[in-house]
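Next up is one chain by itself, shown in structure tokens, the form predicted on its own.
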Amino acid sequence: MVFEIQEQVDLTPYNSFGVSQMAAYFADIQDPADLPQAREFAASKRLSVLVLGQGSNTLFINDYPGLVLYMNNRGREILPGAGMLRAAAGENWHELVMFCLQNSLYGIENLALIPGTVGAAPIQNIGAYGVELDQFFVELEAFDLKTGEIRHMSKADCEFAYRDSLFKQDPGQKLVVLSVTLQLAVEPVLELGYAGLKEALLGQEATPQRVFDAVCAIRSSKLPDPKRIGNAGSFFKNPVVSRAKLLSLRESYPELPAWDTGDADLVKLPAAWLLDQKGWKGKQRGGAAVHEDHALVLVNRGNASGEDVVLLAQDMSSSILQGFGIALQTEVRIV
């Protein structure tokens, strides 16, 4: 495919919320070798650059005045060395999880059905059902838009944290992920401790395939399909608070759930539970609404603008701050 930069491209197909905004310039990057040319084009016109995968964690509230790089490079390779795998940034994440199962590579079954691409996975440090990407991460390749160089980045370089990484901070926003290398297990390694998953497997012998199937069933029952109704999955992060804060809250809400974080002084609270206490399920603002079955999921009822979604999210955050003294943070990238 000949490399080209398109003008005035509708971004509706490139974000799972399905909101309609325009990109001034747009490049479909199927070959990373085209990135230097895209970089030169952006520099010549003094354009900002936005890197986009499948847009499953992005909300546009305005037209984008710069250059959108749609990372669409493909390829999966089992490397020498037990359990080593490299995948291109444009690969679909869920399809990679299935590929690993088919090739007896284990560990990421709990991350099944997370929407988005391989390249987005380290940016968000995706996680679900007791497993996070950084547990299996070895390195990634990235193109530096600032210098034009290819960088090889270790786990330490990426500065992973809960739903966070270097790539969400200023130093990392000029880096375009090209590929990710993972170290998986060649014998089953099962994580069954997360609420709901253990119950779903009750009475069955736990296997990687059954964990995969159970996770897919749970996610499908809780989260709406973006192909049917626009959404980006969980809109807010689960807040982390001090144990003292938890004890204070349990004086009024003794049933408040909490999870250990690995830090004796901190616990994680379920944002969905907090929102449920304030009755947010099903509430609507403009064309945006909170899903009837899951208070963490904001949806596009068909005609929502990005602004509708943001204003609804702000109202939700304000109610949690006023009611619990907790500031919710968004998982979704707002552009």
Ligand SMILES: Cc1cc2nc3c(=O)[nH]c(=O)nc-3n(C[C@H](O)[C@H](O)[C@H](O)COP(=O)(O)OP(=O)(O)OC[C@H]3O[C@@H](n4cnc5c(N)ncnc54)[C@H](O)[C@@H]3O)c2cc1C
Contents of the next structure:
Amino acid sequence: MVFEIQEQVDLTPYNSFGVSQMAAYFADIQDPADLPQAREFAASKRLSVLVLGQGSNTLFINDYPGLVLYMNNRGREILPGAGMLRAAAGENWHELVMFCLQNSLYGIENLALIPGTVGAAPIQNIGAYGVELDQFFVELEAFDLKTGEIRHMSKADCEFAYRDSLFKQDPGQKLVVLSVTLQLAVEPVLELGYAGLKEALLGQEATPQRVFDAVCAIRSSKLPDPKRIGNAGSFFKNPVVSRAKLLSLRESYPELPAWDTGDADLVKLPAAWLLDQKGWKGKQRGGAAVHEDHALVLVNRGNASGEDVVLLAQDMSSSILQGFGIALQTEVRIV
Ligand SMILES: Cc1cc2nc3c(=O)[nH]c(=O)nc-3n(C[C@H](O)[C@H](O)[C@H](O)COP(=O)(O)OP(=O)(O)OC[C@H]3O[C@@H](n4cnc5c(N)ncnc54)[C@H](O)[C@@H]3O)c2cc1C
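Structure of the form predicted together with the ligand (previous: the form predicted on its own):
Up next: the whole complex, starting with the chain shown before.
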């Protein structure tokens, strides 16, 4: 296919909130060999560059004046070496999870049904139901927009943390992920610690397929399908606070749940619980609303602008700052 850069492209189909903004320039990257040409084009016009997967963690609040690189390269390959697998950035994450199960490669069943691409998975170190990508991550290949070179980055290079990595700290967006290599288990490894999952499997022998099915069932019953109602999953991260802060909050809120972080001094609090205490479920602002069943999920009621969503999110985080002295951070990338 001849490589083409389109002008004035409507981004509505390319973001799961379904907000309508335009990209000045847009390139569908099916072959990474086209990236040097895209880089030269951006440099010649002094354009900023935005890398996009399926837009399920991105909220546009303005038209994008630069070049959008829509990562659409495909390919999955089982590598020599037990459990090793490489997948192209444009592959769908959930389809990769299914492919692994079909090929007796285990460990990422708990990450089933997370929307988006393989290339975006390391950006916020996707996680769900007690499992995070970095547990299985080996390396990634990236195109460096600054130098035009290909780079190989190890797990240590990526600086993974809770919903975070080196890439999130890179607002200038220098690196385009081309592929991700994972090391999966060849024998089942089950992570059933998460409340809800254990209950869903009660009375049955847990297998990777059953964990996968249970995760899909729980997610489908709890989270709105972005194809039917625009959203980007959890809008805020769960805040991490000191144990001393937890104890002081529990004087007023004895029921406040908390999770261990692996650091004895720090705990993670459920942002949804905090928002629920302040009555945010179902609240609306313009076309944006808080989901009726899930205070962490902001939805597009049909005609929301990105700004409606952001204004609602700002009101929500102000109420948590005032009520609990906790500053919420957004999980979604606002562009
Ligand atoms: C209903 C719903 C449920 C969700 N549940 C979860 C969940 O349980 N856990 C979780 O962790 N997330 C969850 N998310 C968030 C989202 O699915 C993930 O963050 C996912 O990895 C985003 O993939 P994407 O391709 O849509 O990324 P995009 O939104 O397109 O991009 C996200 C970020 O990654 C960058 N990026 C994308 N591709 C590349 C690339 N190839 N190279 C460099 N940078 C790139 C973008 O510039 C942007 O900064 C959920 C979202 C929805 C809508």
